[in-house]
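Just the one chain here, the form predicted on its own, laid out as structure tokens.
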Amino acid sequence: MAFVINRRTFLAAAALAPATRLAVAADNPVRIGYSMCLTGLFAQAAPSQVNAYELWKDQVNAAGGLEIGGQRRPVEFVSYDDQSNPANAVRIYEKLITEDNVDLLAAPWSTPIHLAIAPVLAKHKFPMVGNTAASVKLREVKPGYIWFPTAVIPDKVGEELAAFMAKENVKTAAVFANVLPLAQEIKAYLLPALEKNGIKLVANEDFPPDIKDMTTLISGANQSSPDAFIVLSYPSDTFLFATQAKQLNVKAPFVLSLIGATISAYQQAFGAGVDNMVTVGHWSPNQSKWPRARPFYDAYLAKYKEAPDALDSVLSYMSMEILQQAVATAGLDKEKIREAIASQTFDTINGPVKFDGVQNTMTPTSFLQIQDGNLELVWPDSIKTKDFRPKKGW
């Protein structure tokens, strides 16, 4: 199998990969299995990942391939389409692991099929190192073969969004929710945070995923001028609020909306309309306390000609750092793997990731803010790039 490796690539895997002299076997693939949401009702997420999972093995094989053994092998991915559905996904699994016989597992997308397989992953004692999943219902996951290195936890995000919401001396808050679970449980949490903190909710209502028309929400919250706009959305009603906020002329100085704030086809959208906005996420390029990060932010910039998503793209490429550094030292065992990822720590463009049971113990619960065209950590100060900017106008 012969790879092309341009100047650029090659810098990019450089940079990214261990510094080794291993022998080459480039006729003995390591084949790794994942499913993902290419079409059905999260197939707009699915980009963000795949391409952040194609950068990731295009630079381990532009630097010869995954340690293993004292040996570089080329990675190969087997994937398919689980339809954004959790059954599917289920079936998917099975077969990757039982027919396709492949070395090593890649994570799908969502909460939902996360949870879905990871029996699958206990059946099989088949480690995999999941990603864009977020819900309090993860610590309920029995420890052992999946792991979770988000730090958008709902309980935490709750808490956490509230006290820098109080900090920033926002008085009043109006809370929208899209009816998905995470949104649900990150508000089941930040609305008793919100009363702690001494901040008023002047509105509180939920939408549907399908939304089509934010006007009546937007409309009756600004007739009592709140400090904050939080919008729990996904990415479709992301893009529809901030259409919705610029028309209606939305003046609060705090404006969080939840997911979709971070991919770069939100600001090619609204360029400078939606400077300083907030939104989770706990990953900059400009942290310059992890050094891998800039370098990532650099590489997925060169390959696809729009910056990653800051949340999705990240995680899925940490995951798969993550696997690296276990197979490095455990080979392909799948005990050893699980051993080495359950008591490893991780160097990642996150920074270092440390599990104890299936959760990643050593990224905080963090804001991003959109600020001149950047994503700026501003939440919590112990990891911030920036301080936090007032919104102005759209």
Contents of the next structure:
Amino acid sequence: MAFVINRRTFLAAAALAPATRLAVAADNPVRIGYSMCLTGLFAQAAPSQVNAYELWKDQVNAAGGLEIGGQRRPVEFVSYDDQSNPANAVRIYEKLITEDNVDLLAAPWSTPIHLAIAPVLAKHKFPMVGNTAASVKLREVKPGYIWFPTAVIPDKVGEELAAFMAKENVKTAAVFANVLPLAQEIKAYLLPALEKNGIKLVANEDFPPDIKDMTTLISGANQSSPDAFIVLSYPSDTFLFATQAKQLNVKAPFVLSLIGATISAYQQAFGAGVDNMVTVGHWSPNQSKWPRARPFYDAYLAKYKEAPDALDSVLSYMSMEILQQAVATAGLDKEKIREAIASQTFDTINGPVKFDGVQNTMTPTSFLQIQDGNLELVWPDSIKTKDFRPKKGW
Amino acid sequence: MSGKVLSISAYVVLACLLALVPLVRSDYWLGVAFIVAMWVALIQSWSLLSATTGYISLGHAVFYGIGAYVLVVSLDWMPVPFALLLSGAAAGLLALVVGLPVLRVKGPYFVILTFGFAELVKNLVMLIETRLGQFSRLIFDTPSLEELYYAMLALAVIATAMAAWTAHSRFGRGLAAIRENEVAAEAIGVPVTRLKLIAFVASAIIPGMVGGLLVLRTSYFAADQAFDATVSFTIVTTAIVGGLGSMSGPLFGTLFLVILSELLWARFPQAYMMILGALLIVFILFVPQGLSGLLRRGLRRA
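Same protein, different condition: the form predicted on its own was shown, now please give the form predicted together with the partner chain.
Let us now look at the entire complex, which starts with that chain.
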């Protein structure tokens, strides 16, 4: 059993660990269960979540364990591969709750899997803080045992993006969207908002998830030289767009890619070529109002030799911080945890978080820009770390 | 003859045992039993076409996906049981419409065509959903896991009964003749085209309803998930491991792989896909008759 192996490895590690401040019941670890997309459709993206969980666990255990109503207990994870399949994830969460009897739950990867397990959590009255899910559909989930800290809610993203573009004097825009749900949702709210802000659409095309060539799309839009290229893309098309926009010399000063530009591999692959790219995200290590942001960035970089994904690693880590602060006061009683999460304000690497229903109402919908290798918040004014810079060449 | 009675009673006993699973009162074990019933239903249905005629379909996810889609759309207008029946009917209708052109090609061309067709329908549904402004759909107030499980078990039993009936019917012998030599079968008067089409339609209906049940279980529909091609692959691999061309093959294959993956899941979450892959190679190379063939040989020797 994975559990036995984990406990054994854990005990070995605990024996080597230095003496800790609070009383540690090392023989009685807190077990946190989650399912991960180790294989399948989302396998490439999932490490940004699991890495954040592991970092959090290491930090908590190094500090003597997870504080539960005054006592510290070491943390161990119980996790299974869901093959990126929501039906498997449903089974995994049922197993974690009813067979493995874990003490706490952490979130799985992706919107579909969050939505699929929401009824399981409600049925077993087991609270879980979500992370890597983004959809207007989240609001339809019955509030109670699941919460979504993300600020990437498509209707807000659409409106804020149009306002941001208008402020940066964008008059004409080309919009390309992947046909997958998040991109399409954002587009549905972006187009009317563009119109409202007087921004003219010169191109509006959808593309399939496994697109291999965007040259026709890009060169078609290039002919009317728009001020903005808004590419509502997923990681592989984000990389493809950067490659081909460079080849076709896209001259627009405002260029946005949706998902993937916050992954450190993106900057590794394109270097200065993607300087001044805009993307969606609500966190930067450079925001000094959030004192926990920079230490998280440094610790992640030290452990994994690459920067955390400003979107998913951050959300994953935040969800654990929220859980941690909730159990510190509430203990392990599920109803008390639920009340704590639903009512408290949490101090996270992304600033304060408070939930109203299933949604985080504190974190504003924001945009990031890659500036000289850093991810800077450039919108809205209330949290920005740098001013927007127009893109000049690739 | 007594062997046949014996095997039928074994199936009845097994079905009764499976019907008792909800008494265990564990969502986890009920979930495992649900998955077993699901794969048995899918693979028995698939075998009806592919194992009996030799037309290997690598696109059965299309029926499963269309069933899921029809269910999620029709739930707005009708109660769950009717929506489920409609899922099955829609999948059957789809098979009827595409069956004639698709069943004209043979061998690897048929395999590729079915796979491509499934991808085509997936992208079409994605496009339709996008145009409708529906990017994914949530279902509320789904039936309990017990109810879903009994429905799935019923589908597994029906699919197995269909396979059993086919094996001993004139229809089944016609299909076997197609597998052995289609031209010769046609020459001696087997209505080849009609039989193939019937088998194709029959093998699509239950997967459509299975897709509907599964979407009720996850309460979430997105086209790229519902038409997941790995469903098609898993059907074929499980059927091979279990053994093609016998009623018990899908059962053994499913039980073996589901139990194995449950065990590996817990013990070696990192390695279980690799182990499954290696097992598949071993089966194709050394146990081409699958588990059911192995068992038959074992019984004969005993």
